[in-house]
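The chain below stands alone, shown as structure tokens; this is the form predicted alone.
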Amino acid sequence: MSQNIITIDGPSGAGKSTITRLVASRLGLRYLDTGAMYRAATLHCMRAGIKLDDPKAVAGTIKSLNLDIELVKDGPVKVRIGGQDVTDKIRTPEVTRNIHYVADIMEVRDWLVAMQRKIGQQGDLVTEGRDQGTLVFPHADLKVYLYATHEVRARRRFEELRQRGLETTFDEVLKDVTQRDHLDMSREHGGLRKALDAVELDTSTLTPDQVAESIVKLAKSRLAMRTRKIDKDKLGLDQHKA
């Protein structure tokens, strides 16, 4: 059993970062962004000036790259590469449409995948991505997949990119989460997929506090039914022995 490990995962816009956040806060837990990290391979192809759609240059490329993620309590996930701190560079709109061609690379998700377990090791972790609860952590405590739909989350991302100063419109968003929803689902490697045993929450119409308040009771509920489950094996072993 995998200690304190709950996977949050969900297509773009479903509000997994704001909502894994919260939760990692009210229960003490640290945060992992899994798509930061993808978000950061793709700048750092991008800026290397190769072709994208080249998948043996993109696995060429990410072997040079130098990756950090600082997992900071209450508060984003710190993304640097080669010592730079990229945190906001990685959330452009450019990076969002090119993230693909990336994250479809087997070579790719295999070191990030790695990465990302060294990461769990330690347990006590809230992590959110696509691919967490499937493939990533199989054996997590709790596995919850949100999910809204597209209309709800282009908006969300479209008020986003607005607030941060970034030109755009709300048929470019929807046209480009409409896009990405059908690249990761149709993705054969780590594609987003809901685990067989996870929990689906509609966010649609949900706060991100109502919605990480579901979570955090289901997690102390799953907690609360492991450690009974620890005393009564305990007590079974003492009466064995007596």
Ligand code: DC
The other form holds:
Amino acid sequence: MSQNIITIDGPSGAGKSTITRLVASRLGLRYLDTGAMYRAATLHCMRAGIKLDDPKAVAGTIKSLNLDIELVKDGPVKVRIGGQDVTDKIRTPEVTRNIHYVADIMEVRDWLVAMQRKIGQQGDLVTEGRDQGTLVFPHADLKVYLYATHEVRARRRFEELRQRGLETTFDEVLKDVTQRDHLDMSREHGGLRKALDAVELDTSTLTPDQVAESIVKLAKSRLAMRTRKIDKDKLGLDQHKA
Ligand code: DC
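For comparison with the form predicted alone, please write out the form predicted in complex with the ligand.
Entire complex below, previous chain first.
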């Protein structure tokens, strides 16, 4: 049974990373960015020089991925492949464009999901992705699904890329966002879906701080409810209910 696990899923540009980090830091939980794992798997396949549209080659190459994910308090996860730091290298537009070839492969997903669950075994985790609430941690204490309009998400991504010095146009980013939504939602295994019991939050007109605060409040009341339930169970109170 999971202990203090919060999942935050949603499409790209919904504000997941910033918000998840804020929530983790305010609740004193660890932060896991599962997108970084799919990015690292993609970079590894690109470096291997295989044909990315060959599922067998991708599945075979993943076996040699020596991936190390270090959860850093109050910061982005540190990602290493074979001991080499690739934290920045996994964020290029080229990697982003190629992710779907790798994220669609069942063997890749099974491998990364097992790694995510292992990290989750220790509990005290806020984890963000596409399938965290639906597939990876179906018994999470709190599931959140973040979304925002296409335009807002594209604007955020555009500003982010510009700040990192990458040249692009808003229209290009909007096209990319729309295409990634389609790829993420149509993925057969681990596709982007809202878990039935997830709380939906529209981040279009809210600051990351406001969204994080709502999640923190929800999390505190959920965890308090669970603690009360455990106390009741211990005392056997539920058995005496009329
Ligand atoms: O969160 P991100 O944009 O860094 O994720 C990059 C891609 O990785 C995303 O387009 C789909 C894939 N991904 C996935 O398939 N499952 C996850 N749990 C997280 C990301």
